[in-house]
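What follows is a single chain, given as structure tokens, in the form predicted alone.
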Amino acid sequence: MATLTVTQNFGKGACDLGVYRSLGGYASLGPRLFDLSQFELIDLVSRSGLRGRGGAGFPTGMKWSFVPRNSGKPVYLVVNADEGEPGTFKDHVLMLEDPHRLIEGMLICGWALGVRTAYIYVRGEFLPAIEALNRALKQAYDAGILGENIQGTGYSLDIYVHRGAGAYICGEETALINSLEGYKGQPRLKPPFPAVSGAWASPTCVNNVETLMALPWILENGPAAYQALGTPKSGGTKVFSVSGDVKRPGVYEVPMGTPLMELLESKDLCQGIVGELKGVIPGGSSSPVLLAEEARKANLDYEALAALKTMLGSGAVIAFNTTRNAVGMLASLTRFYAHESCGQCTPCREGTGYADRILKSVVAGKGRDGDLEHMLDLAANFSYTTICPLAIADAWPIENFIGKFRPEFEKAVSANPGHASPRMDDDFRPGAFW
């Protein structure tokens, strides 16, 4: 049986501090972790190999390095829960299944960082996971796991957590940041990055819940052991969301690397497809989709993923079987991205809502010649023109599904009587196609 180094609690009741604790938990929380220097600790979780589980993949011990010392100011911990892209629902499991690990995971982190002051900020819809993490919390600050002078060893730590209000957008950092701080949900500039200027303008570290619930396990068990567990460049395990065509949808941890297929079919996990594959969604909706035979030779790690032009992302992974239509699959995902752009840039506010209004008419018989053309022009122009990657999440499905399943996008057009009139130009207005 595959080592299990985040999930390995689920249904145990571990999220009563008792029985997390006589199942090993918070036993980092002495010599093994206090006897560690800052540098000594960052330098630890680099050797790991773990990588953020967020979606983007960066080094986790480099991310921590950047936070400066001494700067004058207090260092922020904020845990990024804010799960909110379609196909991903493994963090709200994890808090909900085993939230003292989430806690002892930022102990650790916070005391790398010299972190005196920690949010979770959690989805607004979570609430039996808001509520398991303030029972948690509760319990750690009765048994003096948190709070001042944490078991005498001159350390103290605060976490809060903060509920946020459904918006897709504040799971991008800076968004997240804004909004923690009671502005509106929308992205900063960068440079300066949060770990530098992040939240009160101090130095701030995002990390997603299951880039921290590792660090217990790492701690515990050693760099060496969880770089081991995965690949050269993707080291540990990987906890993936899966849903869509399979016969047992759910939350599964496997090591990095591990075939795609064999997470699908295995009997111990997803049980096979429903029907005949068609395709996957690989790492979350802004992944760009893979067809039944890419998925056949995939592998579940950063570099294999990329090398098939798609990623891992958050680990959402949606199967999909033949029965399903791919132009309706891509007007679900558009309607997505343009009801959750925080509007800020023109690209992505007007782009997104042009791509939706155009999918919309396909779908409803009202396509006209070159409508494909003109969504995947707009795909096109919106790389590098926004301050975050929305738009370009809402970009790589448009041109992925689009250039995979092209002859579905023409057989709806055509399916309109007068697909060959042009369009005009007030039909790209909004609210023009319904």
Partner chain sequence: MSNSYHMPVLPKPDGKKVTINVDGRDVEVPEGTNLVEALKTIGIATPHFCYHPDLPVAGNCRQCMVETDGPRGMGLAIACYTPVRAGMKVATDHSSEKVKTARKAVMEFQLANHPLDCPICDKAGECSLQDNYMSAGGQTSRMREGIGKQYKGSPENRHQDSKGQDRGGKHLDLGPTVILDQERCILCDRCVRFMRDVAGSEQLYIAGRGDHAFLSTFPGSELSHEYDLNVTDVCPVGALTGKHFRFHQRVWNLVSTQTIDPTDSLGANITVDHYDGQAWRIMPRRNPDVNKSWIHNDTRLAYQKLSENRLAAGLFGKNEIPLSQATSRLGELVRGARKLALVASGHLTLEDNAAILALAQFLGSRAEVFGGSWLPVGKPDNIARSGDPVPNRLGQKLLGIADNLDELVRRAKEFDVLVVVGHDLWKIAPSKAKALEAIPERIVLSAWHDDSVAKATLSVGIRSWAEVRGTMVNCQGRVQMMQAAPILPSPDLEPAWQILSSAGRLGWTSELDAFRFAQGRIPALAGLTYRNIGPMGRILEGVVA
The other form holds:
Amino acid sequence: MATLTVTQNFGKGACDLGVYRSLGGYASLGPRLFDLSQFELIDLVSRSGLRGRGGAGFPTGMKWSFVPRNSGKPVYLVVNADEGEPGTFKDHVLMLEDPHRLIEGMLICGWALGVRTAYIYVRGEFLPAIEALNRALKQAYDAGILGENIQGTGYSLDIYVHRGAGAYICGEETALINSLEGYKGQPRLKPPFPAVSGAWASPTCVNNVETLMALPWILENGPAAYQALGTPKSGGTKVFSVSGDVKRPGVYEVPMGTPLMELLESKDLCQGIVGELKGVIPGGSSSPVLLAEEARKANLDYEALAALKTMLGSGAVIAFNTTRNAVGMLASLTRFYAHESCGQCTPCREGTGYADRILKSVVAGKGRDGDLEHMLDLAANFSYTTICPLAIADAWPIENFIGKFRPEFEKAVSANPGHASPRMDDDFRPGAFW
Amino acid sequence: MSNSYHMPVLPKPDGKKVTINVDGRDVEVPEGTNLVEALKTIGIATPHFCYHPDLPVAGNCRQCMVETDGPRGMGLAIACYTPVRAGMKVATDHSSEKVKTARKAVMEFQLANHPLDCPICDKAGECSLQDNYMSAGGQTSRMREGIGKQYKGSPENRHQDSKGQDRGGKHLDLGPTVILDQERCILCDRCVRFMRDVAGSEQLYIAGRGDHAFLSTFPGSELSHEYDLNVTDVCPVGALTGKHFRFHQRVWNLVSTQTIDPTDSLGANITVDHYDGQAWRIMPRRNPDVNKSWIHNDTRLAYQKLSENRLAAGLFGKNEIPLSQATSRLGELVRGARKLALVASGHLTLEDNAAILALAQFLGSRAEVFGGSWLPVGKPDNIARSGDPVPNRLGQKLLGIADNLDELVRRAKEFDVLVVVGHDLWKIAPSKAKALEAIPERIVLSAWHDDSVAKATLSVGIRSWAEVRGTMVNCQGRVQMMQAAPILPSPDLEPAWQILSSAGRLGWTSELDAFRFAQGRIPALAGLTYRNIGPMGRILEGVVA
Amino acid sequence: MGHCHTKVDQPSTDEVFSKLEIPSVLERAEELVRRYPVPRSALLPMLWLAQEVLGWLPQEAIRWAAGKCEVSPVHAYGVSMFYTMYKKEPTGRFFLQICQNVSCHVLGAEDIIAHAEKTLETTSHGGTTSDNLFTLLRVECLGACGNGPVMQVNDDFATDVVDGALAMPTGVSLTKERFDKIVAWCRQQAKSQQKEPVRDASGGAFRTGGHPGAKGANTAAQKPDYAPAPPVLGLSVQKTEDGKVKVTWRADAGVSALHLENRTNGTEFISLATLTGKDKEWVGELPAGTELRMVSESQGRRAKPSNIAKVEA
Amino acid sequence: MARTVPRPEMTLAEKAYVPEIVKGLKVTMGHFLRGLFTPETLPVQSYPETPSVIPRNYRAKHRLMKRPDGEPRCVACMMCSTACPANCITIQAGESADDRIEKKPVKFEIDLLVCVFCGLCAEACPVDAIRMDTRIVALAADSREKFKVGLKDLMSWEPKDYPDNDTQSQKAPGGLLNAEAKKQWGIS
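With the form predicted alone done, generate the form predicted in complex with the partner chain in the same format.
Let's see the whole complex now, leading with the same chain.
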């Protein structure tokens, strides 16, 4: 069994403070944390090689170092638990199983940045997780772990759970901050970046649940030990949420750099594929899909997957077998992105819906020749022209699914007997409505 | 939407310049501005929808894409949110295919859900979507049945048209002044920003998300604000239109005449848009130092009075007489007066008031000039009104006309002839004005059949504010030009200064003579001509502390 | 329910306000406002609160929430329309949401949705059954892909009924049989329990002082110097080409002064040089074997000494 | 530079005149007799007894197309009056009672005396509301005012005068496709 840094308490009832403590929880709330200056703590996290586990993989220590501590404004810590990416459900399970570890991680981060008030932005659908968090918070307040003057150190931290209300885009950090502030969850123009001017125009650090939950282990075992678990550039372990056609889908923690097929086939982990593997989406719905032969070569770390022109993302592995239709899968993805586009930038707002309607008509057997090119052209046109990467997250699957499973798409188009007929009927007259 | 909105930095005439490289050539642009403004100063127009110089930057339309150099090489960026940086490289659509493609793509996306109802759209002809399509779009349609329009609109307003297409949100009555066509809305969010950040009353918001988002008021609430018609100006398409102009005239027919707001002493810059001898609407004219891009609803609707109830001839008692006859009768009465009271007006131009002074000068001690106004001064709203309804109050003061109407009332019995020029005394303060009826000959020069005309023994029709050329001094001490629009209800109407000039045999042939007379009275006007006052006006030195 | 777009009869202002303007709700509303630096930010929780109390979110409840959060009603309306989980129309007692996104899709969500439509005789686009018990809605990712296809019954994930309660055991996904089982459980539940129990999502269980400076809060801002002063890290010594000694280190940006100290042969450290916080290196001549350390000073606080570096021969 | 065209040289017989006059009379008499006994073979049209056949695409008097319910198809966009080089079209717009249409002309006037029959109005119309295919070319009236035709006049045409395959015309009241179009429009 490999070393677990985040999920070691799974299935042990760690929701309860007493159990969590008996498993060695909150051990960092002592000299281990309180003797560290903020500078040392940030340095320690930097050296651990911990990278943001939300998707972008930005080095956490560097992110913290951007937060000004003497700006005269309060510093906010916002935990991004708005896990919405199709295929991702690790944070959901993490919060359900081990909420106290998140609180401990937040205390460590809060100490490093001088946070007075922190918010956990949990997506609205996760009410059981919210309830688990609130119970844990109550226990922590009662035990004096949270609140004012924590354990006599003079440090104070309040944590609130902020329930989202059903918007995928709120996982983008500036959209999340907008949502936290009581606006529509639409991403903001950058700069200024949240580290300088985020929530309520104050320095704000937005971290993923898993990132923060790795901190207690790092503090306990030291940064070098954490770094050593993974590859030189991607330290530590990563929690993967595996779904789709595997024998045992679920949440698994493996060291960075583990081969993808080991995750899918090891008997301790997913126990193999149901049927014959056709492809794998390695990092959540927006990451480019890998064909079976590519998947066999892939290692689970940021660099190795980038070399295969895909990404680790949030660690959501979706495997599918040869009985699955790529057209239907892409249709469910384009529908998702059209549904979740926040409606701010024109290319994304109109483009995602436009591409979705084309694919819908193909699925409905009304496809025409040139539809695939049209979709690819739209995808190229709406990526890299918007404020946030949601449009890109739609463009990548479109480009990859059509690129890698082209025959299936062509078959779907030619299912329409009139697929080669000209685009417009001859009797079409502009303005015929009037 | 969020606190990340920032007001754009606009170029200042005497600001610092930096050198940037645009399309391979080095140019000097104002420092600190965004690229839309900077490129404008060197004559490159950037198509855009959501950007407005007087509103916070939203950056959501993505039409103003340019390529700039960043840490990862040249890349697309929105010009409205990219500040000028010394030495930066910018590629516009003149040199970059990428920019061209991006702008064309945005046009396709904008039009994907925009109805093709330009023929019935009041914005057609001055629509950003049309303009930008011609400059940046121009693609062939790739639409077909089934992937076509998803008409925007709130659920309650959806309906099926005769072709079975889903349409929604047509001509919704938003409030007393504005009509909304949700289908046409391109969600640039300018109106939302105007209502929130300029008008200070958030009454509009974009509800929903994705391509089904729609503009809405709170259900059941009205859009009602004294500046709400400005949303029809900032709307780049025909989604928001004013009821007062709806379906009245096509904008390509209209000709604009630049003038200023006659209802307030801030003198908001406006244009009177006319066609076929009739004024069809008033639009704001952008002046960053006066009214920015905004005008009050009352100002905007002032054109409606231009064709109503006009005094297009002379009145002798109740009998209508030709203007020429009325003018000569006026001359006789004035010259034959024993003691004449002339009432100047802050509602008229400097030229007209100068003519009153010149007439008084001609008549010597027999004539006395009274001025000022009984209208109270309100508070400025910091948008486009100062609160003082007398537009040329300061000009009158500068000419040396005292605020002494009350004295006239007190001494009414001393006079045998009263000449009131463009000043509806009986309407403003009927009880005070009643004392003036003691004067046997009451002559009123007015553009309308107003209350003063009703009390006059002789009335002479004059041109209204929109029909004269002249100057006014606003409350900031800024002298501003008014141009004459060719919308006279009767071709015989003359401006007030000309009637007074002939009454006093002054021999003035154009408003320039009157202006020169005013220059003699106001030292601060020295050196100014109509030409160098310019469309934006000129601050008079030392007039307002 | 942002997904559904139908015209809804709205209750009157009085009707809505009489349910919301009661002490227990008002107290919770005040607590929510206290959590954020500005009342506006409590808008999402406030809308949740109203929905919790009323079961759905009529327009007048949006107006109420706007008033509590000191925002314009139209702002609250726009925000509520942006998020799909605020129900803008009443639903049946059991709100069934079945995920149709990619992970669930590949494992046959469409079949289950079709089955659900058939069993409940309603549409999966927000249709409510005639007995007003079930509302069926197909939704995008619910964040439980490991159990896909997956369903939510009201606020709970449910792929099975275990021990008389809805549950989502690890690895158990929704099948047609389990769907029927859940529906049967719901019908049973409706008979035995009059109303759905209210769930507190906003954590009314614990009380805090609120955000410092917020309306009604009584907490103080963060003490600036709660943590020890930042010491110098990574002190290292190198020889330059001309035989001098170059000392480098990392120090916090907030450091006001750095004291470089040296000692030879294990005696006391004595001050060698005092540098400013801005300095990045120190070059000087030191005999081999000299041990160096650095003590930083920030705002008058001295940090613990850095690691000891030795000048090599 | 002028070019000199040589005159044809006449023969002696031609110079004598009389034979040529006889030849000419022969032609004239031939036509006269043909007109007397077999007039149908004449290449001329017996106007006004025989009405002239004017092609559909001849630019004749205007008409305004009608919707299935008889309302004008025109949406008062004023494209025609903008395009009109003679400035003979006057339109005043108003609200339409039908939600789906929004805008309609309350006044539509063409001064036929000013009109130059260039056809630009029909060309400019975005909704195919104005056509010049009435084949009415003989315009007569007893006063200038009567040449100003309005909505009523322009819409007083019958679908039966137009070809069956002119779907747009046949959708108007009285047309072959009227019932179907009304159903599609949802009007009874």
